[in-house]
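Here's a solo chain for you in structure tokens, the form predicted alone.
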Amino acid sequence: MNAYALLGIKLIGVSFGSMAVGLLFMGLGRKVTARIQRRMGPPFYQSFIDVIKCFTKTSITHNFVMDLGIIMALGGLIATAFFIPFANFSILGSSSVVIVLYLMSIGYLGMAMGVSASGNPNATIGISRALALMMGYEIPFVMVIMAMLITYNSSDLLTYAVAQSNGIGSWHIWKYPLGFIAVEIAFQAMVGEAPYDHMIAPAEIASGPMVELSGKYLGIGFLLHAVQLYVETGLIVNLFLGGASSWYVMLVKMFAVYFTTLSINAVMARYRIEQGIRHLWIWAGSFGLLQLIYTRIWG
């Protein structure tokens, strides 16, 4: 088979695979949250059913910019998934964390452009909150990445994962404990879970960015969040939890990261937007900065 055709098949496989993994995590997450709150909850495959139903419903769009923004958001995150090593294998052979952070921002900004073009004030409020929150979690995350760049003189995620392949004692969670705490706090805000779920805030702004999404657009919104879960949990596993030598170990580690977030979400109340940003800067920012200083001075 032609090498380019084979690469194309692999890229398509990663695209749909990342969506499937993310939707599975979303379904399991709803089940876990329900059990923590002493409810039964929906079946674990409910997220797949929701997406299928969305794509069978009538869709309403306001203009070309809204269409372009939603597609740009999903495309940006799928492109990011190509650079996330899965079971110590990168489909493109290169997994620069700098490229990952850049492409992730394209996905978020595409969503902002799309839903803001709808003209609904609730959507605009939700996006403004999301973009403000980005200032709170992106800076601590970048500081932790800088600490690893100093240590390895490389931005390659595969390099980080292979360096942790000598057992649990070699994981970066022990070498960069403050950085891991900072990233975990930031991850809570990245996926929009309590106490940082300001951008959706159903009781305040009618789910914010999602309010104008219907039919296939709402389905794409579900897929967007699914790929986001795949990318960000995979990123944390490769950065701190040793990557994985097999696909099932990788999935277990990724869900373990998400499970921690769900456990906090199930018992925490929402901060106000200014409280959330302040909390991220004070705690995630402080831990990230201390890790960077320690790594720079003492290695």
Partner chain sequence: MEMDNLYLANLREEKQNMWGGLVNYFRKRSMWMLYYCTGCGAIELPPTMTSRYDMERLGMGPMATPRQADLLLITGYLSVKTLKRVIWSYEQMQEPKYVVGFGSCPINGGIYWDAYPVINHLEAFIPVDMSIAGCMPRPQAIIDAFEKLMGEIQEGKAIGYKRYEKHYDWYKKNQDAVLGRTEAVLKPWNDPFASNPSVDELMALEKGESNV
Given for the second form:
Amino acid sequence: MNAYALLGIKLIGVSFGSMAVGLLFMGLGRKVTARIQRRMGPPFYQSFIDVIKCFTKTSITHNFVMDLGIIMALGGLIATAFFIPFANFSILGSSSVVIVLYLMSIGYLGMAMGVSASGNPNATIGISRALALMMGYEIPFVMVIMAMLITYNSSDLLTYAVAQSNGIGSWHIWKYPLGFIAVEIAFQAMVGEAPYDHMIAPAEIASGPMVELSGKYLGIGFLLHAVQLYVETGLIVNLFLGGASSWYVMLVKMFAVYFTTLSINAVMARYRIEQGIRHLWIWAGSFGLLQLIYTRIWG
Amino acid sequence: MEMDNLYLANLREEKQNMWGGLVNYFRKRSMWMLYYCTGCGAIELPPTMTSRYDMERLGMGPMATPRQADLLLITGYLSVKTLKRVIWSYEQMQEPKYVVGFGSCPINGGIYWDAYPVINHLEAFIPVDMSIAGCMPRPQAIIDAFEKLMGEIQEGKAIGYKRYEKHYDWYKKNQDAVLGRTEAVLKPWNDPFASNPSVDELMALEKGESNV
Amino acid sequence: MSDNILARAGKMHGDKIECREKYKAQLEIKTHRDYVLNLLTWLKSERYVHLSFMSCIDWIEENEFELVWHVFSYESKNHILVKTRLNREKPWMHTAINIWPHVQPYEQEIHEMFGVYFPGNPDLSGLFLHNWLDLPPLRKDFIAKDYSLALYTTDALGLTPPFDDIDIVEITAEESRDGE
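Counterpart to the form predicted alone, namely the form predicted together with the partner chain:
Full assembly next; the chain just shown is listed first.
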């Protein structure tokens, strides 16, 4: 088997694998939320059923740009997933965290392009909220990344993972505690859970960007969220929680990150958009900045 | 006649398609609903959704827009003005789509059967797949109806959307009879002030009448 | 009446009005159609600044409509009903829009539901009813039951579906399954 075929198989595997992991997390997440609310909740495979059902429905497209935007968003996020080391497995050998941050925004921009083309004002409001919030959480996130860049003089996620491989005491969560808090707050906003769920506010702007998505488009929307969960939890595990040596440890760590987010989501109400951005800048931003200053002077 | 029978045609179609039964399983296990809170039935949905009866274990959940939803719940009486919006919402939904009428009002008008703005038979305007009797139905009855609807979806019986497509003329005729009237039903009203007279004109008119 | 409004009204308006204290804090003033605006203006200057509601009653046996303005004072906490009678054949009333601008939708609704005409009200188009061509529905000579029977029933709609009943379909389906 030649190298290209092998690479192709790996790429396809990561694409579908990231979707499956994300959907599994979404289903487990719904179960967790239900148990917090003292309900039975749906079965853990409910998200798979939802997505498959979405693909069996008829759907409406408004124009070519809408199709292109949605596909571009999914493509951008899957391309990001290629750069996330999953346990020991990494397709491309080295994966720079700067590229990950760069590619992740393609997903959002594609989504913005696609849903704005649908012409629904609620979708435009939703996506403008998402982009405004992006400004709020990316600055603290980048400050923490810069602290790591200063320490290691490298942007490779695998380098970070190897540096944390000597047991639980070597995890970055102890080395960059303020940075971890900043990234956790930013992560809450990244996945759009309360109190930063401005983008999808069902009672307020009728689910925001998803308002005009029907059938297959909605299915792709769900897959987008699934891949996004995979990418962002994977990124945090590799940055702070010591990576993993086997796939199940990796999955458990990733779900632990998501579980924290869900627990906060279940008990929080929604900020207003300007409160949300101010909160992110003041709290996540100051923790990130302190971490950066500390690392630069004493690190 | 048998060719006209939509249910048989649907069964035949599903038999030919190897994924037919499997697709029905996914459709029945993941019904997203759009609840149209027209009347008192909306108050029975929160207990059905929350911890006591928890409809999410059946894979059902509320959705924000008609585009995303599979199931349209008409929760109570429908006035003529609301009927127009219900038809718009129903036609925006993507196939396959199902309609459930709550309580006696969508069935035959309920206690509003002799009221001038409330329609009596919802199934004349959009196809109803399931009706729940009661005023209002309790959450147990609602869950029961959803389970029956899931059974009908699995058997390929819930084909209201196909009926709407095929017999659109008939539905459209009924919709127009109520919404697009051009003449009065009982007796037309002759507005004595149709010409929008001013106060002075009206005063002059009254003085003239009293003089006569 | 804490602010003695009954006596002052009698002194001010004399035989133009007919006052009656209905309850401890509720006063009824009846007057002629053309005097209502004067009375409402005077009441507003007497700190009765809040018009809570305006309604209409159909006295079909006396062939009259009765209009009622509910006026309230935040200081004396009194509630005054200003009432007037209109001829039922040609009911019209001066608009109070220059005294209280928010009376506009009340007058619009009364025009729609009873057919009372308010010259000077800028918008008397339909507010609630859809495509209405019959008598105004809250008049007593409009029979809502007849209307409902004539428009919404199975007979009126010709409610015989052109498609099969689902029970019949079920039997046929069973037969066809056996046949195969």
